[in-house]
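First comes one chain, alone, set out as structure tokens in the form predicted alone.
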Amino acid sequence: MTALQHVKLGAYYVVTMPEPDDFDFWRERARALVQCDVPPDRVAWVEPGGSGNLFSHGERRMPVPDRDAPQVRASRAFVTLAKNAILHTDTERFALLYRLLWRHQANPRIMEDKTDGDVRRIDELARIVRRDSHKMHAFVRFRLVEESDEEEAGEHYVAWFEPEHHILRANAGFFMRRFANMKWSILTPRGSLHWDGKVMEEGPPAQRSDAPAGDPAEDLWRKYYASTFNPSRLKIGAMLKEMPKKYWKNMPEASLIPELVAGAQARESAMVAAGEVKDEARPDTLAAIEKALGICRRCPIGELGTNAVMGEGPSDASFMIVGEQPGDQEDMQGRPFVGPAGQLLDMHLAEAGIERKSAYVTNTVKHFKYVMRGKRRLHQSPTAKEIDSCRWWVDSERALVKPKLVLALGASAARGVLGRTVSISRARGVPQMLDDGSELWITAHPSYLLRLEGPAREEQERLFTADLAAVAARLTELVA
């Protein structure tokens, strides 16, 4: 027998599929099967590997539909159902998905039957699918592996991950996009994934020994973890539904757990005595910012399949810039402030007399977080929450570059560095003083002016120039 073998057995089709995942093969066949009035009851699939043996009536081919047959009839609901479902552990998945699409020719609308049998297995095979990918997402932790072979010198990091399903090389494309400059490998039982920052390769499965067990950079990860954790909205029921226990041993942070919740009680004592977290917690360099941001899924928009991007500038700049999160083109170029907004925004600095080159210029956001619209990313603003979970990151750089003056740049900016929504309208032009001794002025985004016209606008770019100017002053008597 072939390995792609499809036997007629009497009246059956017996039909083994290359790979578990492999959906093109598996429509390839069914629609042929289909057309060629083929029921349900009349075919066989068999999983990779499987044994075809069994059958001892020759091996024979698929059959031809006429040229004249009817088109299958697929809607978007049950092809977006299926692309998940077949990649469920299941061995009845590719039964259950031909008989429903055999069912969909003669009731197009039999998706919208939420009481059907059949709809009912899918649609709760391909939910599963999605929660085991959204695991994958959030627990797959890389780690350094130093290369040994001169040519292949360099960083390279490698994850060991459990998949329940089939779902690896489904998900290749969201992590070559999320680490597109990395070079990791992905180890799995089920196979494993290798990505140069050119060509992904697939290879074979993988033993839990097979990948390593830690890095240096794991220490930032526990300070990071340890300073987010929030003991006064412990839950721990919905912890362990979140974060199963079969994940922590990849999870360099989980180890902290255990500690964390036994100490939640005295923590949160601690915590409003001393109303914030230590310094002491906090990454040493703006390079293990860097280096930990790359790998950060502390809230959704890190798994949107972006890159992160570090702020840039002079590391004892007097000046900081903070915006609200990276756009489109942010993201590409790996760049703060480089779109339509970086570009108004110098202007208006080099009108002020302020050379963005001597600013130290980030977001509070770190990842691009976006709407698909058509082929195109729109901007979707972040929640107080997930501006709250990056605080960290933009008050670890202030920590480091240690600014004179901080110039929040919109809502969102002005609640990563104080910590609460303020009104724009009432903040602007007055400065306020950080704990740490800077001053915080509030003003505008300059993506807010882009999308007014007329008065509106040149009211707007009026009140912005004079924001700017004011800083412009300020700055100039704070490092006389």
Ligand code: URA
Second form
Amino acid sequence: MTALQHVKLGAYYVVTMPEPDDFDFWRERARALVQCDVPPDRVAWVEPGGSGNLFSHGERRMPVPDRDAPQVRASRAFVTLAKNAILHTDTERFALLYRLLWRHQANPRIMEDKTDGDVRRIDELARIVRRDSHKMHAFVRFRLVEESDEEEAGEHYVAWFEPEHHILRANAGFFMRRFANMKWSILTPRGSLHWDGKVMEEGPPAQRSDAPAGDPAEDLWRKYYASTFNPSRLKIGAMLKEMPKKYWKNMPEASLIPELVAGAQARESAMVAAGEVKDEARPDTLAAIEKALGICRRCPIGELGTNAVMGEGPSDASFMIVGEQPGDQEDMQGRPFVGPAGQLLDMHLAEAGIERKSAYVTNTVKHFKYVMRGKRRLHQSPTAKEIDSCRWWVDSERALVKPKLVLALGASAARGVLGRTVSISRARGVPQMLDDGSELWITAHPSYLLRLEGPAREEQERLFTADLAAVAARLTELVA
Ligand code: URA
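After the form predicted alone, can we look at the form predicted in complex with uracil (URA)?
Every component of the complex follows; first up is the chain already shown.
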């Protein structure tokens, strides 16, 4: 008897999913069922561990499509939505996806009909799942635990998170890229992930009590949150939406929220009067900054899954160079200015008689912002908002290194140091006094030079050389 005959005889098919988020398994079974002409009301999709008893009177084996069965059609829009929607906890999701796949065969443009109930439902499920993933990216907080086993000595970070949907496995890659160099575990009631720097392993569901409750890095995190909290922009509704209360218990900074909200008015006046964040809220060593940067989530660029690149150089350097953000090479090597822009910078520094090793070299924004073009990661400039949210770090580096002269390369760096936008052509060559008494010099960014050709490049190289020569001369005076 063929599969088609089975269906005609009223057979039911029961598909038990091996995992609640296994899109490939669902796709393979759904294709075979469509090819065997099994209508949606003849298939029961069962959650892992569930039972298909309701259908025990019917056919349970999978039908095998004929060799010449027609290809199954599915639009790209459907596949994209289905990959997210399948992660929802709605028990009807597999059947919904199958119904839509089935309906695709007669109407390949079905996904364009936004009034269709099935299309609206898959859209909704996918949107809810994307939001759950976004919350996970934003609200997972790692806590440091020390390894006791000597062989395995090293720092291990553990986070507890309660996703609403089956998103854990789908987001493993995000956390692996984002925290590639850390050893970490994410524990959830739906399962756990363990990354040792090389291999990702899945583990069983966990309980909140399996995760540690706090660590010293959180203190620094809280200080950072408090210092960036802007009472004049306080909108409690928006804040709750951005950081739902449910997640507060896992987030070190959340303990500050009631206090910060209560004191908002008073703090606003104080901030207006003082103009600045208090110095004692800052980390007290460069190592502490580096450690905190590793788990920094304030800057949206961190979502791209790049590494935070810390500044490098003598911790008491008289000269600090501030760039825009790490590029592709810097992200991979974890050091500032090691790619093409860095090579051009090194050449000009040497020409001006400045030893790069004597300078503390850092960036305004600590993560690489990019868009994918094929397999390449193309640089994107940070927005003013992104620069402003990262400013606290470069300010903290300045407060510790205490350079006498700061050289900002390009407009983003100038904004990162000054907190406002300046025009490079007007600001270059004219030192400005910063509030700690150091001098800020501004020049073009070497990447800008690299993008030019011909006479325009020659002109800009000449200006850059002149700026660095002036900086070198001033440095000699300042350190004399
Ligand atoms: N461009 C920058 O601004 N910084 C780097 O570290 C590299 C390129």
